[in-house]
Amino acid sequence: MHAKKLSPLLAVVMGLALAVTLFPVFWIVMTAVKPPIDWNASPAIWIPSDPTHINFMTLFDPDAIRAYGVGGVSQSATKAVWGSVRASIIATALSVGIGLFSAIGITRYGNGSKLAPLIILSGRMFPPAAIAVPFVIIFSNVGLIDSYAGLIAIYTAATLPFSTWMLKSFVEDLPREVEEAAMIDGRSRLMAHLTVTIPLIRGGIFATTLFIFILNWSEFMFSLVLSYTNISTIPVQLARYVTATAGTLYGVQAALAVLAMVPLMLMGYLIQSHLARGMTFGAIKQ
């Protein structure tokens, strides 16, 4: 079977869509290697003639940027990077793990109840700004404010509705008969789900894991209101790169943004085959 050739009009439209999609990435990468004098140059400098790695060095050596006559930043990004890694990985594992068994429970043992999925999703019907303050009060009373345990708890609570709903659709697309066949062979319900259901929807699990990790990795509102001095994350650290003398340090912000993209791109590359399988899993019907 030969692939159809794109029409000229469709090729132009796709090229424009690709350019618009990738332009922010291009601009962030270019800003990350620009010297301070080029950050706000007018007219804008698209590709720096004298690229530098000083912005990346400043992330971990706050005084490095002084080589260009710009005041140093207040702290390195090491704490924020490790904070994002720790909180995002643990919260993603908890969200996907709990969401997986919630999805199986709703789909296979929901007894016809249609309210449970809607009640779970209702947790995301309110904007983060509306529910952040009550969480701050509660966490302050139980000693979870400004702690990674509190941050992980709220990350998990915020993404659990998405993981449950995404995984629910993958479980629904899996024929119930394959689990029943495993139980006829002598396996318990739990073992049937562990050895049959989960392996067969692993593409969906990988896709959900990547999506939830992206949400946790880029979350800003909760990490801002729950962190003071003990914890920090990359989105919060980005907002702190403002000095009284030099204003916003766009190059340093761009360098941290480039660094933040690396784990997402690496995850997407490593599980690309599972992603394709997960995205097309809905084609399997009972």
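Between two forms, the rigid core is defined as the largest C-alpha subset superposing within 1.5 Å. Positions refer to the first chain, counted from 1. Everything numeric in this text was worked out from a predicted model, so none of it was measured. First, how it differs from the form predicted together with its partner chain.
After superposition on the rigid core, displacement of the C-alpha of Leu10 between these two forms amounts to 2 Å or more.
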Given for the second form:
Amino acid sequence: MHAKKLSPLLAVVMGLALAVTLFPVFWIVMTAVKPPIDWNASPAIWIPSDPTHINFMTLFDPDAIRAYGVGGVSQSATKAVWGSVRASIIATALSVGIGLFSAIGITRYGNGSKLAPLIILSGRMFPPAAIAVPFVIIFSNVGLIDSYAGLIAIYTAATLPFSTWMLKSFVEDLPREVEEAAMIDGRSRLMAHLTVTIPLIRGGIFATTLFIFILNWSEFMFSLVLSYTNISTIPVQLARYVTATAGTLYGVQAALAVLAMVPLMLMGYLIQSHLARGMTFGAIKQ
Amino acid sequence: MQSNRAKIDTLCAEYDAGGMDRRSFLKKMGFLGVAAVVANAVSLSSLGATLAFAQISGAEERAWELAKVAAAKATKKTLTLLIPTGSIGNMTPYVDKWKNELGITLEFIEEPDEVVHTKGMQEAVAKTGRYDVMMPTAMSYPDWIDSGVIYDLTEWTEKYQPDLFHKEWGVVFPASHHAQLYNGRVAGLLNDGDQITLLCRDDYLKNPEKQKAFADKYGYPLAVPSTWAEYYNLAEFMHDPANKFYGSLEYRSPYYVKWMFMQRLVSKGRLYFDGDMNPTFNSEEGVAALEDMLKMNQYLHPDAFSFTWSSNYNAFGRGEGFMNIVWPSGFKYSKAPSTGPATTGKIAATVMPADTLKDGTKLYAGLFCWGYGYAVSRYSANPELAYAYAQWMTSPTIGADAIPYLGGYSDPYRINHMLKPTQRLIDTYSPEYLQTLYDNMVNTVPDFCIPGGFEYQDALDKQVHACMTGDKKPKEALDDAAKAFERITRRIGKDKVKKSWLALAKNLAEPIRKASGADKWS
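Could you present the same protein in the form predicted together with its partner chain, rather than the form predicted on its own shown above?
First the chain shown before, then all remaining chains and molecules of the complex.
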């Protein structure tokens, strides 16, 4: 099949879409390397003439920004970065793991419980702000407040409806017959799912994992409400970069945002081949 | 010996100026080899400020004695403070002292300032006991007291005498009442004198060409504005957008714009409610205030619609405007060469402009907006120690010492901070500005320091902003805000809000009470 030539109009529209999409990323990256005087300059400075790595250094050494006469940063971002890594990875694994078997259960054994998927989804129908405070009370009583176990539990609960529903659609698109063929070959139901269903929908699993990881990685409300001093995550740390002497530390915030992008980009890059497959899985119905 | 003598003189001068407490003075004199008895005699002599400072340190010493007793009894040797992000700079200088002398570790939990109120309400239901001291704005006290999350401090204040209302070094009236009391009871101890004042570029005011041109055009001398009409004329005259220099900065951005309206409203002698909790801002005066703001928009900095406090300060510090309406921290910013490169040494400040009332009199009214204070959590394991911290930090002496530290929001709030300042306060603010702060503060009207205060403010803010962006006409916007106010009052309970509102209105400056009719409310 020959590739069609891109028309000039389509090329312009695509270029425009790309520019608009990438502008925030460009701006964040540029701000991350701007010295304090350029953060909020008017007119805006697009590309800093004197780029600096101080904003990145300040993330882990709060005094680094003093090189520019700006003080008042009191916390290192180390704890927040590791907190995000730990909570997001574990919660994503739990959410996708439970969601996968839940999806298989609903799709393959869901007789008489058609409401189950809807009930699972209803967990997402409450805004986080509405359910956060009751969770504070519950978690306080059971000793989960201000702990990673509590944060992971709530992240898993909050993303499980998404993972279940996404994976359910992938399982539904897989012909039941391939699992039955495996069982005819002597495999148990469980083994048929482990050796046939899961490998065949792995693209969908990767796509779901990435999506759930992004949700957990960028979650703010629960992390803010359930934390005191023991736990911290990147989105909450971002909101803390305000000082009395320099106001909002846009450069340091941008540096942390750039750092926060890295795992997502890396993950997206590593699983891109599966991602394309996962996203298009079932596009052509049997 | 000569250099020791110089050091002794410097120490005495610093002590006289109120730059250190008596304990530190004696300790340092001891280090210099001056016998304790001599040092003590100097510190207690009747020489000017030395005696005053010895008297003034009573609240600090009483708090420290209580802290020593409470710390010795405490099983938990950590005092945890919930504080707004960006305020820590005023507290960290004392961490070592509390650790070394009392064995108490100060632990700070920093949260974004807009979250502190919510965190407090959350603690009311969660009752974790994680916080000992909480640092909200005065608007949080009603909801926090009613929800039982903080102590009523009245009995402690009666026992340990923080000198809140002392005529020489108490918190300046009426902020002493409306930023610390709820229904006449002490809910928190103020540690931040948030009020807005007006800054002008002094170098432009002193420019002979501009002086002549201004006098020719307006018929009166070029000077800081004393009325809103003069403020408008100055903005018009100085506005020079071709050179990126604007008449004024102010705020038209969401969250900040309500204060610009509230300030103008109170200058016109109107408060937010009447004596029976009916909203009064959708009156002729309220509409006029919004129209004034709309008229001013043409002379504002183009970023006024997106300003936060820091971007506003930065723009003024870069020399992009002639006037600005700011908190005292804005003055600090503009004065410091690092943050106000274009304005350092070039600022004239004045109290908020007056408006002319219907009877022809001028009314000077300021706005006390925001203003942090220390409250004591009901779920604290060591509430007396937490109270001792609050009294110690806000005492006339430690307060004066803490305010000038950079990296914190705290601004002068006691009479001695402004009228008998230490050298460090003078260096940070300037004698003229400290006097301006005092003159403005005595006429301030409080924020919505009543139950549901944040809800009232948000409702007003949304409508004022809608008007500024042209989405609503002034009267329509204010009527919509009034309807929202009535709903909030109904939900919270009219009697409850009214009681609190009348208590606030009772403690306004007399000219404002008279102009607004509050002097006749029962």
